[in-house]
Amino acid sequence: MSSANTASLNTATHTVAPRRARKGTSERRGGYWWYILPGAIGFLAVVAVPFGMNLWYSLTSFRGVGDPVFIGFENYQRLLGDPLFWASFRHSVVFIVAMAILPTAIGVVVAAVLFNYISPKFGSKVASFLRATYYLPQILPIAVAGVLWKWMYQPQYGIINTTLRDLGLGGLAQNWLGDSDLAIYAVMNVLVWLQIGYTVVVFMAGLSRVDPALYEAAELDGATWFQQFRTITLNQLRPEIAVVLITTSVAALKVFAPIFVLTRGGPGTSTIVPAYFSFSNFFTTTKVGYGAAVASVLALMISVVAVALLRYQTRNSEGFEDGRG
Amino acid sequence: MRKHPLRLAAAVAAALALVMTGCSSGGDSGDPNTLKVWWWETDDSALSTAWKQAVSIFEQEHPGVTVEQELKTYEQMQQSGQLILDSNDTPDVLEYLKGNATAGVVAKAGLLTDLTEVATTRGWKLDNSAQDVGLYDDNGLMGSGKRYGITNYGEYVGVWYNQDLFAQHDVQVPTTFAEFENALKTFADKGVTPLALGSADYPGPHLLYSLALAHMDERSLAAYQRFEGDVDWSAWEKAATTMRQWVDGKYISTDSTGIPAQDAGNAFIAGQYPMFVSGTWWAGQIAEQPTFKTGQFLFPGNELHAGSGGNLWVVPAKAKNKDLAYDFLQITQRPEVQNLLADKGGVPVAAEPGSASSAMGLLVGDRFTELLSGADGGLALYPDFPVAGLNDVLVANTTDLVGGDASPQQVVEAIKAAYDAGKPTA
């Protein structure tokens, strides 16, 4: 074989092989499309198209019927000067505390107590039962939970105030949902109660993958429960904590049902949130264009928070995998 | 190969479109022998009973026509009524919400049938002020213009009172505002909170409006409700000041900011409060309570009282069987339906005098007739009628007023701002 032929063969091999590889990849990609398609169609129909329409409506003056009138960014300009809009976002920050930060903090402690203390001492069945009781609010329809809490908070015959009065602590009885200074804390309490079950279940699942040898070694080294919690539990649960913080923060930003059922944004506007503000513009004042602008800003803010938290989590888990975590 | 996903997408999209078209075609919606009727009143209510009677008469007089009745909810119609009326699958006749923000909006958008000519041709008697709730002008403002709906009942706000508690505390039924305040004070001095109030809901604004109406006349009412001239906001400020004084005097509990309308009514019905300022829609429940004797008087000293015709029967512009719908509307106005409404404790607009068999029916029915026949009508509509979304603003501000979170001036400023922002521009 001449060197020229060898060169030519080499070239042919070089040119053919990658083409085959590309063809193979392309065939596989074509095959994968079939899997993506139903989700893509669903996404288009349920998310992308309505979101596009929402963006369009946010640039119009529209009362829900008739023809929308294009007004450019007027709704957004008005939004920036609307104190109610800013108040609703301030409340969102408060609800991030109630739905993300507090339930995560409490959840991780409860999960650790159930996993490392209750389960070994009283058996896994007791721990499972207690986990289920924490999870109960999650399976209760929010309307039912809201009505229950409204009964409990009722200022005159609600169980909280009547119990306080029966115990001779009538001075502590409050107008829980009717006092504009107090209502937001009363709502926060309900939200924490609702969320703890979710965080406990996720963290207990996370703890079940932690190597027991770590705890055994720590115990042999004489580490206290708190030291084990700080150095092992918290460290090992970092991926779960990140996921829980992302999902609950997003849920807090778009919270609607508990506010609708408990306070409808009141008393006054002391518990109004962006989703309820948008809803009331859509359906009560029939300012659909303005409501759409609120919804668009809300969607944008949720996306920003979700992406930021996801990036943070990805960076952290990469570090974790590299042994830097 | 690459085209396959697109082909599949097209096929799926086409299938979806076919399914959706199939779903929305509504099968027999265009059947000339079917009348589709929607309302939201619950089965045990006086209104529902009367309308079932209308359906029964309709079926007797239209053999071969099937009536398809669907029960909706108030919230459903409030929140998605516009979309229903804009769809191609509307009922032939339905109960719809009166007011600028609801019937006014859809009337202006051309989604309701103009009933003006039908009403004239068929000789419907709709010349009383209760029927003003069915009239909307070209801007969708209620009270004048073309007729887009009719109402079969009325309602007004008065003061319900517990006769036993009045007797026990030696309080006379007040006839003037001063006597009313004296009665409130007498109860408060004895440690009894005199007024049941749900400030977290419509009763708060209704009480504030009743106090404002004490300082309003026909001209200032027209300015507020129909934008005819400048609104007299000083009347509202006086009302807010009085309401604040009533809270300070313990005539109203500050707890009321956490109490919705139903709870306030329930507490009155349970005998916990001597008085409850609210509407005739409570008549049935109040009449049924067996523990004390109940009475009702109009807000003392006022010439004008919150109240109006009830919600509307409308015929969608896209209704398939309009003639059948008109026949049904005509039947709802007949004495046999109206008298039944009165008999069940409702407030009919066209019942025969003395047709109510119950004391409560006679009380509210006759009083409503008096309010209708007054020289100025006596009915002042409701405080949230002029502007869409005003109810939320009124509730929020009344709550702030009762809770002491805003001064009367701040409250009225906030209401005025929302009112001005929502006013029709042209």
The other form holds:
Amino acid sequence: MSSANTASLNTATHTVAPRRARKGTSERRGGYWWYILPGAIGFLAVVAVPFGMNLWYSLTSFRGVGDPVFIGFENYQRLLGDPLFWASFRHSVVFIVAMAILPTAIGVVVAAVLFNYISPKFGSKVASFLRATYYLPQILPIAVAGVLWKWMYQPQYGIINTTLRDLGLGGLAQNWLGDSDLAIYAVMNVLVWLQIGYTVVVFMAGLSRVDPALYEAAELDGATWFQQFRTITLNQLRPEIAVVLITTSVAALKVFAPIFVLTRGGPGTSTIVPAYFSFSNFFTTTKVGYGAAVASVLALMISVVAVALLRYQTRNSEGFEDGRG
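Next up, the form predicted alone in place of the form predicted together with its partner chain?
All you get below is the one chain by itself.
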């Protein structure tokens, strides 16, 4: 074979090979879409389409039957002047304290005690048992937990008031869920109880990645447990604290089930939250368009808060990695 023919053959071979490689790569990429398809269909059916319909209904006057009547942004204008709407969001801020701030503060302390004191002194099995005990409320269905706490709060025969009377403190017995001044604090107590287990599990998982040499060096330097907690534990758990605050804050903004089970937004409107306010407009007063507007504003607020917290968490993680480096 002549050198010219050999050169032509080599050129053709080198030309065909990249084409085949590109074709194989494109075929593989095309095959990946089939794995995304079920999730995409589920997202469209469960999230995107219902949310689009909700936005449409929020621009209409609709009672649940008949044809919706387009009214533009009138429902949103009504929201701005509705004191109950603003009260529901104020209650959401209170529940952020109960579902995010307090459980995070309590959880990090409990996790540190279990990991750094209980586990070395009494064994990992005892620490694991206590961790599971704290997590138990997360496993219980909200309906079961709500019935349990309603029984405990019952003013006549509930265990809380009965115990107070047995101790001679009957003057402290209250109608915990029936008093408009106390109901929101009673609900907050339940929410803290529900959330602590989640924070304890996350923080104990975070502590498991901390280098034990840090605590050993601190002990050799004579640092107390509180000093180790402040300088080592809190600093090392910064990524986990950020994640917990994000997830629990979003959960507090959209809280519904505990309110539905315990108080139905009462007494009066003392514990109403946006999710229950939207629900009551949908199914109690059948003001579907107005309820959809409430739900849309709530979704927007949750999105804004989630994005802001995620950006903060990203910057916090970058600073944490730089500090470690």
